[in-house]
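Here you get one chain, nothing else, as structure tokens; it is the form predicted on its own.
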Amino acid sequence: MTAVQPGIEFWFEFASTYSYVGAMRIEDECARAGVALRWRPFLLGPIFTEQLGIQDSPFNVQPVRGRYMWRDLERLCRKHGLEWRKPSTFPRRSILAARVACALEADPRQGDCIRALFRANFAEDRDIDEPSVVAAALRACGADAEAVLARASSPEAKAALRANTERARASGIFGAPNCLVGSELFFGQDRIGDALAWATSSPAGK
């Protein structure tokens, strides 16, 4: 019997900028190693909250880490052909974009339409957290906008969302991106080719 390949769970913040370069390459790398993918949006700013003390992003708190992030990001956005335009407000609120993705699981538009929020934000320098440029968005990838964020703003797509932040800060999240292979973390964009291998080696080398 062949074994069956544990997918990967692809845990991402929309407003962290390495999320968007692993947001842009994650599904079609899954589906060229035949491996599942699953995405898990959450928030980071609780998590940075309680884990460094500080309400911002890690970037703005360290002007020296944050000027070396900017130059990375524009070489990965050129090696990887992606368009790219620093946002003019960072981090940007996020919330409603994540509950969006939540209330899109299991839609086959899924992916399309997170790609399409990433590239709002860090693109075309537009608030994801405005309503309108949400729908622009989704209707960009032929979803029914209004039926969606009407989703968005359920009880259960706000339950979802604060149910994948908590698991994130127990399965010992810290930053996004993160592929998460059954119980092996692999944290950064650049850890994806790793996480792809791990997902496809034989049980026995685990």
The other form holds:
Number of protein chains: 2
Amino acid sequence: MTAVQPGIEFWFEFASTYSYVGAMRIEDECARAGVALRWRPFLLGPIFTEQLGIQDSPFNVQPVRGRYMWRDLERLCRKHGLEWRKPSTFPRRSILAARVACALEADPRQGDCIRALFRANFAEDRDIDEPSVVAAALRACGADAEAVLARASSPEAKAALRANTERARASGIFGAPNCLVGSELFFGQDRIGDALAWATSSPAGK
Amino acid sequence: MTAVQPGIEFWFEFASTYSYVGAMRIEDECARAGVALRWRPFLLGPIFTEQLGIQDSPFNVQPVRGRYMWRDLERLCRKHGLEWRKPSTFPRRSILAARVACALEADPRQGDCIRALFRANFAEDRDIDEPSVVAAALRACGADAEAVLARASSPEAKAALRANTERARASGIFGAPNCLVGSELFFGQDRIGDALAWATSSPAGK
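The form predicted on its own done, now the form predicted in complex with another copy of the chain:
Below: every chain and molecule of the assembly, starting with the one above.
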């Protein structure tokens, strides 16, 4: 009998550059470690507005931090073998992509579609708020794009995204991406390893 | 003939919790990797005031982020085998400790004294703005506490700290700790490994 592991919830935002770097490898890293993964799309905008009183990305509001982030993304993408093209619009509206990810809950193509949407934004510089861009990404993953887009605009998908964003707030989330292991929050793409170690360690090691 | 390596400048702030986690291991990690280390104490306060318009730590100004940080520090200290006691005052005034670190430039005890001062703040909950606390930390490292404190209040040490803070600003620093490798900035204690990889990699790999 093996012990039940809590698994990792990966909380991400499609407009977030560091979410891209984390989202592209989280499924592989979880699979390697034998840890279950749940994708948790949410919207960071309302959280930034509430916590920081801003209507924009902190990387735009704080230009010194922004300059660092753009350089860091180049390095991180090279390190992890990811394509990278600095998006001509930042942050992009991500609500459509996030609803699509909610509509794909429990679909075996969910991970592939999420990665395709992230690539559209950060490797291809395409507007993921455009249904045609989203449809192309879905089709490339073998999904029925029209059916998924229809489900994404259903009251259920909208409610699911609102509930995710509310749960993110209630979990103490203030940025993206995050790994949540039970109630333990690990913020940042560079803490995926710590989250995996937490998920696989014995209770005595915590 | 071996190629000249740029080495790592470790830019840190004695009031910063994540600087503690980085400072306690940076010398060992550099030694293991064969990378030269320079300690660069600076003051984050003027940078936060300039960039964020605040007179306090962002972890106090943003309570959600603050709650995460305190929990994260417990975990990180356990991970790295560091003592940890949440300081009763945060952030502590760090100007005296920073001037002491400047006064110890080129002294073989500099690293030991820096770690002792960090431990006083974050493992022993002592006020590192008190000369008696600083003196005790210096003496424990075998330094001549009175002579070092006298040098720390000299115009030279004060000018050195001001120059460091100015260079931090000019290098694009917005938080602490950081590793600077040539002009490449790596922000955060969790990026020490990336900085070491950068410092030891061939130019073609960058």
